[in-house]
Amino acid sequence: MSLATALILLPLLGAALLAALPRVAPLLNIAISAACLVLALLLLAGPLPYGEGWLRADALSVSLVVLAGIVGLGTAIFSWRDIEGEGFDTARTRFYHAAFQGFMATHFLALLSDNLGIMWVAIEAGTLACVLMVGLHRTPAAIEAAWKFFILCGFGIALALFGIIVLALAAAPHLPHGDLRLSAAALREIAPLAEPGLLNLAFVFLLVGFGTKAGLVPLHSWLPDAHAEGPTPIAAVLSGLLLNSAMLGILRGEAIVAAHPGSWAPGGFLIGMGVASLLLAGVTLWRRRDAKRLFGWSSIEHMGIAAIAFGLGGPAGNMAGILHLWGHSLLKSAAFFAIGRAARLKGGQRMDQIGGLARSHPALGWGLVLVMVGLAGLPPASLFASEWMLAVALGREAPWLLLPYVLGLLVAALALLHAMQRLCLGPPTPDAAPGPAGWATLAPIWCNLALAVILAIALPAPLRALLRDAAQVLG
């Protein structure tokens, strides 16, 4: 069995087990994820791309795959201590921890498959298993969020298969075999020969299917009110992982409609929907009264500058894009750590019964100072570095988008700003439920907020040159 099988296979018979055995399952959660993470970065060992068929592993996928890891094992830990305080009885309690290990197994799938079909199916499926994670509070807030979450995402989704057809019926008089037709590396390699107008097409309805999952504006209205309704670690999930498996979706149909001379160029429409996306959140930001909701906006803004920076393209932007991909997924995953718990503490999520966290909670308080500072784009955590990199690309490439881009960054930034000083630095609010944020809480938190430093400012070189290869993918 190669690698790849087993970081697919290995959640989905943990999902069997934690079902099974509801008394060990947080603990058994957190043993799983940590397997899966050790078989990601085994996958770093062998040569890339790596394996063949169905499923083939470049640096993109693996780089990804890595991080899934991180935020999955992470997210496993803080589910330990804060699963036990939503309520939830024991069938609620074994179906979450049996749909996260269920979510993570489709979510290594669709990041490993070459294979656009099976990719659509994983990510379909890793959808439906967040969308129950979002409705289990049952409160008829969540209840709409999970129907919003559903039919907008499964628009989206039709479009996308829609356009993965569209590909393959361009790839039909070049790859005489059907399963080719859907292989990301054969459709790449016969791009040249295919008719430019059906590339066009297909790749109009993956940007707009994939891109809907992905939150880009116009199409993210379904983001914010899952990521407020569902249990803290799913909204921590959401923006971590299924985000970027989305994005992937985008980045292999645009990499094979460009290696079509004839084909329109698709970075414009990427850079258009991630210029809307940023200033669009960058303006919202202000105005959200709820601290999840406020974050959900904030995976806008940040999955727009991605959108921005692999539009550019080109060994700057692409590396960029990845890079901030990484800060991002790190740095929010630990702010919904931080502030699911500080919302516990304080008896609600509205950001006039969280504030004062830094004198109430020290640990806890600066860890989101500090969280929250990395995703406004200050040093030294790794969006810093990503969004220099991007501003130093556009300027060299396409200067006239310096601007937006600019103006974009400071609003969201001194939105978030505001916020912290908001939640972090003024006077305290009682708590509710007094208690220590606890380890399970402190220890993903810190741990993604060193690992963001580190990108910055320590990059090993192992992984830097597996981001610079993950960007030559991309061409």
Given for the second form:
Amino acid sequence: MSLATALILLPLLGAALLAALPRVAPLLNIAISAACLVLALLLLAGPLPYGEGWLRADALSVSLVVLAGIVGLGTAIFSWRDIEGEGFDTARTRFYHAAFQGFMATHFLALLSDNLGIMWVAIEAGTLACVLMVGLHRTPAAIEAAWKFFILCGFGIALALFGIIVLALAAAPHLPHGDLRLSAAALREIAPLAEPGLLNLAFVFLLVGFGTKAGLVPLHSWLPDAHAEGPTPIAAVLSGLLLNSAMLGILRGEAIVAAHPGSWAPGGFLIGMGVASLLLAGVTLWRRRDAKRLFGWSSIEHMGIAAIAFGLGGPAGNMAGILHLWGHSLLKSAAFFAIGRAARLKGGQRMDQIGGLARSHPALGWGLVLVMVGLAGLPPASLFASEWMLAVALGREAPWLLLPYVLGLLVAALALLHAMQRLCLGPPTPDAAPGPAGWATLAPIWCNLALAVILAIALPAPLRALLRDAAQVLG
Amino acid sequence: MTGPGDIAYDVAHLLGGAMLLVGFVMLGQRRIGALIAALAAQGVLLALAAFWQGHVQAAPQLYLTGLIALLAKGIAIPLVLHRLAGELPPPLRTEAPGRMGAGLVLGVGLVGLAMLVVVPATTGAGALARVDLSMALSILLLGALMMVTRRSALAHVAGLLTIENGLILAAVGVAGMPLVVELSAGGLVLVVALIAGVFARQMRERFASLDPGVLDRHRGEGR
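Right, the form predicted alone is done; let's see the coordinates for the form predicted together with the partner chain.
Okay, now the whole complex, with that chain kicking things off.
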């Protein structure tokens, strides 16, 4: 069995084990996630690209797999203590743990699959797992959020499948072997021969379909609610992982369509949706009263920035995009860990309920300060580096885009800093459930923060090579 | 399969067209019960279309796809939805009047749009692929329209299933499409409907209604 197969089967097996052994589930969950991270790192050590049947690991997918391993382990450690406080009965706790590892399995499959059909199935299955976890509280607001998530993403993912079918139709005359017609690698090779009209049609559907899942404006409305109403760990994996796999779906489609010289340049569509996401999120961030929704909107902003970077393309744009996905996943999951714990301590997630965290819980509060400063795009975290790289690339290749880009960044950054001031600085609000933040919360927050800083100031050579190779995969 | 006059083409065209027609029936239907019956009819037509393509393309896996469509979309899911609808209080079994006419006009517009989008894009593909694809896209868009214009959660589920029907119709029309997608899509539809059923049930228990509109007041930011 290859490493890639093991990486998909291990969490699947883990899900069954967790359902069977609820008593040790929290610790077992951590152990399985740690084993997945080790497998992901081993995959990184091997030769790339590496293909086997429907699976294919290239630098782009492996870089996202390693990121998923890190965020998955952090989330498992965080949920060890957090999930006790959710007030779930045994059956729901058991379901939560099994669904979490089930989601991880689908996520790894989506990232490592070369067959676009299987990738689609994996993303849909991952979405279904998330929908069920978002609705787990069964409060009216949770049901509304899960329903919206389910209906909008169900519609979006259907459009994406239509795009994949159109791609297979375009490939049919050039790929006699049926299974290869959905292989991303094979499709990319024959794309210059395929009919450009079909490729364009396919890309529009892939963009709208996976764009819904990636939370790009105007298809974003499920995202803030789903992040706010589900258990905190789910918000962390939604933002940290699910959005990345949807973005990878768009990028695979873009790479295929762009390989034909006569097709529409797909980058322009991505840039358009990215700029719209950045600007709308920047304005909307000012009006948030719910802390988790604030971070949900911040995810829309950052996926918008990544979309602009990938739309611009080229070595610089793609590198900025991948670095941005890394920085965003690390910081956003840390932000949800911190705000989730804070909401538990203060008895609610409304922003006026949480205040003065840095004084009442210094380790948690200052962690959140640094995370939010990072999310605002300020140094030393890596989002600053990727946003700066993108600004330089934009200035060189599309200077007229700099105005909306910088405007969006500024408005969003000021909104986040304003919110940070309210949440962390100033006089503390009273605790509803006094207690320490706990190392199970603090460890993942500070580890993710440290990683995000290392990414920016001292990127290790192997990781730098991996990110550069990943940018090259996109062309 | 070359073009009109060829039996393979004509039957495929007929079945796809019938599915589209049923899509319009659903769009104009006020009563939930009749909507579900039309959904079942569309499922059966989809199964027939898959069987026919299996025969024409000599692709036995499409018979399996057809069987899944027949059992899941023609029988099982409509039965479940019917039971859910039967538990509703009678006033909620009918959609408010006044939206249907506009919905039908919009539907016609969407079919025109699908033709305009697909036909110029597929000049090199065969005539069957072109018509098949534009009909599948039309059905898909009609399903989306139903999800937008209807208020009942059951109608949303029916809209989503219509979208899936359009997708499978497109997939079976592409010769040599790998089996895995169709199978998985068929299997996932069951899960999707299951979840939808669960949510509908929960909503009904909590709000004695299947109208997601009542949930609006539960939106998080204290509206």
